[in-house]
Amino acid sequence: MVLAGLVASVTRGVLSRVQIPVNLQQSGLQAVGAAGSLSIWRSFAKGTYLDKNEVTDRVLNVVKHFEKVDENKVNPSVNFQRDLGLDSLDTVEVVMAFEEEFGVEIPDAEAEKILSTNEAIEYIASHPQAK
């Protein structure tokens, strides 16, 4: 858990400083101004990750609306099996619902590690393609 947070922090720090030059001719963009006076860069910044509060709200909403869950038991640290009584197949279905909600594909090896809302929140908040 701590390692995932550390990796996410390092990734955000690196991506906020990456700049890639854009070739105007290949991109189809047109420069305005004197020739050679315009420089365009594609920057990757912190904004490419979803806000953790938004992720938390959406993860909790997905879990609350899972048919076998008592929504009154759902909180940011609830364990799917121990606290909500879901079996392993139910947990797989919940993870699939997260994939659909956030538009990401979670590899099986990572999905097996998502056993609580907190683990889902950490994984999705550190995923750059989550929408």
Second form
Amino acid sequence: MVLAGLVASVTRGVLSRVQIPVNLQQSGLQAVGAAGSLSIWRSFAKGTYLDKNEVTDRVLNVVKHFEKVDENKVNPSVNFQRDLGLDSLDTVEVVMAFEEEFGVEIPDAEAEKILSTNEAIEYIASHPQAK
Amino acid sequence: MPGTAEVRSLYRAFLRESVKFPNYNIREYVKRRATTGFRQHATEKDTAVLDSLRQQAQADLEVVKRQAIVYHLYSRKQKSVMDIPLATMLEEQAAAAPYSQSSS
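Show the form predicted together with the partner chain, please, the one above being the form predicted on its own.
So here's everything in the complex, that chain up top.
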């Protein structure tokens, strides 16, 4: 008895879910589908390279806000270890901060090459997913 | 020096894992612990010690990865107060406040 009730309620639940797309198909799905798929497609297809000036500003801002950095020394071509006195562990943290700021994941091999603000700006400006 | 790239990669892996914790306290603790741990032995030269530290770090990283998943399974919907932007919090408090300017 309990089992039968359960089956019935599950069936009802499934049916009520299935009905929604069927209804959609009969009514305005075509119009919605055309516009919807276009906008989805666009968001995937567009390579959104960021403006280099904007990247520069944001990269410098990240570096300036790093706790061990004297912000007066920061400029677009400063080397983290030679000019800012950071060590290799700090450099890892700075690169992680860039990842967070621009919403990208920088693979190890690339992260190892980013040793100055200049290299960071170049990398992010040429990264299509940076935002 | 050989192996420093591997150490940096390990440190990066710890920091990457730390952000996955839903709980503010644990997230910040893992980050802080990784930073202090790597700093503590930053000047270590003895290769035997370095080897054992590296193995320890790798084992710990596995623990962190596993715990990130476990914490996700049992995470609470309610966020820590540290995770809520101040403006949002003030707005919510203002909206929920039972008293208004009309009361004395």
